[in-house]
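First comes one chain, alone, set out as structure tokens in the form predicted on its own.
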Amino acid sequence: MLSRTANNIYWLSRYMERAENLARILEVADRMSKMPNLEGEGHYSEWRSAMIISGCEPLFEESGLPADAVAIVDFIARSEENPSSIYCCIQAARENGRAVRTKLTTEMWETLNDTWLGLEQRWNDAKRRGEIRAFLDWVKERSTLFRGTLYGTMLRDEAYYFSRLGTFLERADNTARILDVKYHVLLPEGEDVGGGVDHYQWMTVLRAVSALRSYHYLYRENPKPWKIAELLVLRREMPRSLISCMGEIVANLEGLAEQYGGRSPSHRLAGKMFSELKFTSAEEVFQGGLHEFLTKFISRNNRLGEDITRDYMFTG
């Protein structure tokens, strides 16, 4: 496969996953904004947390827009000035898909194209009715539908492996960011760890990664921060956990190794990261500091993405 084609397929899936993750982040902020006595927390508000998680804060500050809910939602969801907005992610996904149209199945292309064509109308309807959550749900549904068509119709060849790599690299980054920002930013000053606000926020984090019911099924007790961290970092049963994402990355890199008849530096780094998660306990994570652990993971995940690009998709 041409490196340019591999790059298009890889980023197509990354952008679709990123659009869904941004919708999840905005849903978290919206749910938390409904909590009494949280409005006006200023520098550490739930809306600032959404900007931090999405990585849009520096660009948003440069824009000079007011740091309120309406401006932040517009910036993350629809702004064409924000290359990481939901709108720009779906647009970029569609452009990458169009460039490799012959590598996609009919179902994949139709899902992707219909998502782009319906995006503007869905956004305008949601704004007019004041139902932003409906728009966010639609984005999540379209991303899920795209993954379903990919998984259900695509040949298990190199195109499939590159697509899955993009999905799980993006997902791992998002899970780590959501967990890290909650741990250090969201709880307002004067609120106790373990108090009502803290409990509600942790519940919202679980909802953000579709893990609330999974948590109750596995632990059968009210959410506790250290067990939530364990679930989202070290439990392979949880499809959005760091270890689950790394397991998928290793498996798809192995698929590429079989296709190309050899391994590369990205295989070694992915295998090392997966092994470290596999043989790490929650106690060890917290002893070394959860923030430090997640910061290191995000950095290494970014490096892994760079290694994969260099090994397979470098176009000069």
The other form holds:
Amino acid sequence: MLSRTANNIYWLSRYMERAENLARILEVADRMSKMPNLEGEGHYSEWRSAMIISGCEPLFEESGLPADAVAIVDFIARSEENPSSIYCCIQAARENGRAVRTKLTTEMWETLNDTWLGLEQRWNDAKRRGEIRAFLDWVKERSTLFRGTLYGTMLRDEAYYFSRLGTFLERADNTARILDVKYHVLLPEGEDVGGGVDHYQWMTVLRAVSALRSYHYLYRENPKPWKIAELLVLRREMPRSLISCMGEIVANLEGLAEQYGGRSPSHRLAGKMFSELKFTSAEEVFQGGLHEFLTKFISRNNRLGEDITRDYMFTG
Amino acid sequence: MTEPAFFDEMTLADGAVRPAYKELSDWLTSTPAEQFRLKRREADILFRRLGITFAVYGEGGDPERLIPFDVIPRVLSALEWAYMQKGLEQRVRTLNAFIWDIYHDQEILKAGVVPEALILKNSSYLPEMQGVDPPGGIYSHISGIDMVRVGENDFYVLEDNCRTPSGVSYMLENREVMMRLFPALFSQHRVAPVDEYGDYLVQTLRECAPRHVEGEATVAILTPGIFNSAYFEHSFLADQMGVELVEGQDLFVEGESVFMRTTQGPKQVDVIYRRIDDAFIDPLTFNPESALGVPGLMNVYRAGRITLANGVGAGIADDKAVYTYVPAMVKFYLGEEPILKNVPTYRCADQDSLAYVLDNLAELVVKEVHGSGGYGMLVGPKASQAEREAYAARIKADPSDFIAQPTLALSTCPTHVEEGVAPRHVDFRPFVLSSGASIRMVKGGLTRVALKSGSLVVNSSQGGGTKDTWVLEE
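Mind sharing the form predicted together with its partner chain? What's above is the form predicted on its own.
Let us now look at the entire complex, which starts with that chain.
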């Protein structure tokens, strides 16, 4: 397979996943902003954390836009100046897909193309009716549809492995970021989450990764920060947890190794990251500090992405 | 001046419906006009969803446009097709023989059948290709021969496209869309399929692989990239053939071979179906500014270590003055009578013809010998006096750059337009695949239709559309 093609496919999946995660982040912020008992800065801090997670805060400040909810939502969802907006991600996904149409199934291409063609209309409708959530739901739905189409129709070969690698590297990054932004309100081990707002904030972390119900099912108790962290870092049952993502990354690298008849250096880093998660306990994570742990993870995850690109796509 | 009588492919002058159109005519009568509008909208949505667009950058508006598609098919009988197929095979065989001859012994020039100056001083003649042996001896692997019809048995070749004829993806996708829109109509007709085109193409290309290749040759399509107007077609064909779609940056030359950069390191390529013009293919040999091509590619080609399809230098056969000699070439190379007729053509390079052309501009269509796409031509009867005068000045400045043809009474086909179903002028581009071993064609081609009432210009860049073309089985 052409190196350029692998690169396009990998980024196609990353951008689709990113668009979905941005929608999730905005959804949570929107939900928080509707809380009646938030006082003073409460509102804005929720929007601000959405910007921190999506990494666009410096760019937003540069833009000189008013720091209010409407401007921030526009900036993260629709802005063409923000290369990490939902709009730009879907555009980039589609451009990457268009460059490698021959490697996509017809269904994948149609899903991708329809998403791009419908984007403007959906956004305008949602804005007009003041129902931003309808737009975010639609983005999530399109991403889910794309992933499902990919999963259900794509040949299990190198193209598939590269696209899955893109999905899970991006997802791991996102889960780690969402968790990290909340680290500063983490309470000591064992304690219940404090007042209404805290509680609500932790619930929203769970919602952001579609894990609220799973949490209740697995822990059968009220959300506790360190258990939430455990769920999102170390529980393999949880499909957006770091360990789950790493497991998928290792499996897809294995798929490549099998097809190509050999491993590349990036396999070692992925394997190492995966087994460390496997043999780490929640206590150990907290002893060293969750923030430190997540910061290290995010940087290693980045490096893994770069290594994979270097090993297979000869771009670096 | 009386309105010339056009041959309509469905309805004869006396009102009788031609046999090939019998079912279609009934269908047109029984289908309410609203239905066509709905289906047309549906077709637009399908084309957009499939991403079948034709890119026009730098003119403002939507950069990804749809070529207008007419939902009423054009029908050709089995007999009509059999005649055309025979004629097309003969013509393409001749054209390949001609290009080979030009780049080798130039027998046809020595025999005085084609004037030496027309070839050797032609900008489409590439001296770099003299003596080069392309694998299989084929230059035009994919030929698009533009044909028009003026009567029941009157077919003419309008021009030969031996360089990089495009449009075949529309032939294939038009069929796909028609089958989705009107499945019932297909069960009433015995329409010959066209979807084996991709298989034929890859077989043709593999048969033309360089001699040293053992086993199955590796084929790739070379595209200028996603900003090219025909990018959709390039990716579509790569898909149909199951081969890689590469850009110049994906290829490199090392030693005597061409490689593509893959996830597993370099992989040797044997046949390149290139959709890049000669001038851009190798910055070391031709245009040094080209970022689209592959440095060193021509050396490998000259050494016979890679097949380029179409071959370099094939454009000499597309020249509209050279065209006038094709019937003579058929006799010269094959010793046969030409099956397909040429449109009578005046070469402005000849003094007598030039005088005639200038005197009769109002009746003629004048074209640049290297032109394509309907650009730079004069349709005499449609032009104003001022336009004709301006054009006459251009002809006088360089007569050998122009040819003229009588304005043909192109046949019409029923077409869905604003006012309802009305006759519109059409032309036809079938695609002929040549390897040294065989000639392959699918039964069909691209029908282009001039959507404006009375217009004879069918080019998509000039407001033309396309139709599905049905060749009926016996």
